[in-house]
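Consider the single chain below, provided in structure tokens and representing the form predicted alone.
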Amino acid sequence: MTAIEYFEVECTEPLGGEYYKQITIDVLLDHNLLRVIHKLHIFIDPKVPVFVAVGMLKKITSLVRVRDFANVNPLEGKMILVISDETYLAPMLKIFWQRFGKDHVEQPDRFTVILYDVAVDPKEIEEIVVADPSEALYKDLIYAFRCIAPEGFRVRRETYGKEKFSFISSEDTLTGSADALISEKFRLMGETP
């Protein structure tokens, strides 16, 4: 069904709660972010009303460096990227602009980027990170709660880390109750909030 390892929809409503879970199976499936969390409880109690989804993560893809995507070739006065994929080219430009300045930084094809007149050793410029992928994933994460939050449930409150997330959705204010019913859910799965 899954390859979540522990997932659980807590309702007032037993047959709300069974439509609740097949909807977050097909969110985190549609998004493909059923691979990624490892634990997930939901709490929906309509009469509150609140939803809350409570989380731990698997372990994140590592993050992107520039060796991961290109060969620094050093040359007198000059290091030439040879690129192997553009996926990252954009980001890996603009923290070399950044870095370097714009005149220090050369594109001359799609596959190609050089750097001028850069005092940095070429095993530093294959070290520089050019993305995480965790970021993409904690904004897809939040839109998929979204997606999954009932209908009018409009004021919200989202906090992730690296293995850890929480989601809680209203159509009220939210109160210091739910942190204690984040907390509570947290509990739950066998963890510290």
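As the structure is a prediction and not an experimental result, all values here were calculated from the model. Numbering follows the first chain given and starts at 1. The term rigid core refers to the most C-alpha atoms you can superpose between the two forms while keeping them within 1.5 Å. Compared with the form predicted together with its partner chain:
If you fit the rigid core between the two forms, you'll see the Cα of residue 75 move by 2 angstroms or more.
Superposed on the core, the two forms differ at residue 101: its CA moves 2 Å or more between the two forms. For residue 89, a C-alpha deviation below 2 angstroms is recorded between the two forms after rigid-core alignment.
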Contents of the next structure:
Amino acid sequence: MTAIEYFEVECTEPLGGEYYKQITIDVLLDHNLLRVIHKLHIFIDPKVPVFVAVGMLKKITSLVRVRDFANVNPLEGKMILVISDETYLAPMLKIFWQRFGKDHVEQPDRFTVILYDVAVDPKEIEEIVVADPSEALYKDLIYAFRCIAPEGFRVRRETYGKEKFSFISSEDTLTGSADALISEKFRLMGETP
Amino acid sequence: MILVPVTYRGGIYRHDEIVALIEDLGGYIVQKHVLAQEVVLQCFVPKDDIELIRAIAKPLAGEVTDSPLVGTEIAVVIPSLEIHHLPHPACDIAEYTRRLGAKSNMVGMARGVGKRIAAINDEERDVINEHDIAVYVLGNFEVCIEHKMPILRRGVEVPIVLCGAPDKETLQRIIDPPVDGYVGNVGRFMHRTKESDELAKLDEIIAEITLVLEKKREEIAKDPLSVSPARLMDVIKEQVPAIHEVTSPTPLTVQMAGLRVKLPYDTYAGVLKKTEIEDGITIGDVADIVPSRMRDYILVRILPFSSTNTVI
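So the form predicted alone is up there; where is the form predicted together with its partner chain?
Following is the full complex, with the preceding chain placed first.
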């Protein structure tokens, strides 16, 4: 079922741990996040209380550029962009407005954008970066772990890098030992924090 | 005449005959749902006449089933109304009890989450106490349940059924003083209950609720109510026309020993008090009419025979 190479839930109460394993799988599946996680280790101690999740991420798809969802057709005095996927249309228009001004950008229908009198190479337009999906991924991942973590654990700290992340939460103030705990869990996965 | 709670399910064609029959036999219809071509009646009927209703319903393809939860109002108490508990498992449990005839309300606490920080406030406590029974749906850890349950039940006087992930024996061991019912292996989960073992768990919760309610019914039977709540419902329906203007699904919610009337207290408490049931006896004579903590509703608490010396 899971595409995760390593997945452990460590808990001081074995039965509670089993339930949390199921919750984790359900939530990650619901948020479509199983495909981006490579390794995951969760540690819960309700006595302290503390919830820790550390993991490694798979390589995330690169940046979204104009060429990924639009065809740029240069004509005399104008450039017609034929859009195939509307998802990134809004951020793209925002970038065009900022760069060329609203006078030079027109959108006659949902799937067409026309740029008038723009002194830029069509290739350059194609290469404009519109969005970075990893930013959204970070938000999704943290939201998912907020759902997984026991609800009262509202004091939390999360870190997120290119290929690893950590999430720790508790009801009480997080002390210095939190960092040591995170490092320990990374080591259990065979990774360095 | 002993009235028993049952559910009638049948087609909409000629269902008015069943309605008339139940009323003629001296029964009461607590709730009526019309869903496309189907009618569901939740009602109290005389025990001896169930077979008669079955016989008359047979040509109409209607069926009569026992519904021990008809005429009860259940509070499903959860630590909060966040995604952690909703829609699963809290809604699943509330919906399941509703299918079996109960009127269930969800009580999501403002600060019921966590272990050390869990708390209950006076409004939540009072709202829970307005129900016949409270089903507490707690989480997955023994330590947490042990720690927070004494806080969450503070001041709650109605019977409690506790659901949690530890097994039943563990729950029984950690809760002191004991509550009325326990259902183990139902903790927090994030998927819909549709596997057979999960549905069996829901059935177990219903069985436990039924058991606790039976005990409460026996208690009430020792000192019977001055008037049956279902009858009072009929009286109010007939004599207080404003109740027909209320758009809520159950304008009159029947409880085991009372009634929730979904009309504003200030305007209608006096009207209800003076409403005559029979032979000059008014509702005010046999029941306490108090404001409910739920919106501005009215709560009618029927007094037992011992304090009124009348049974009608």
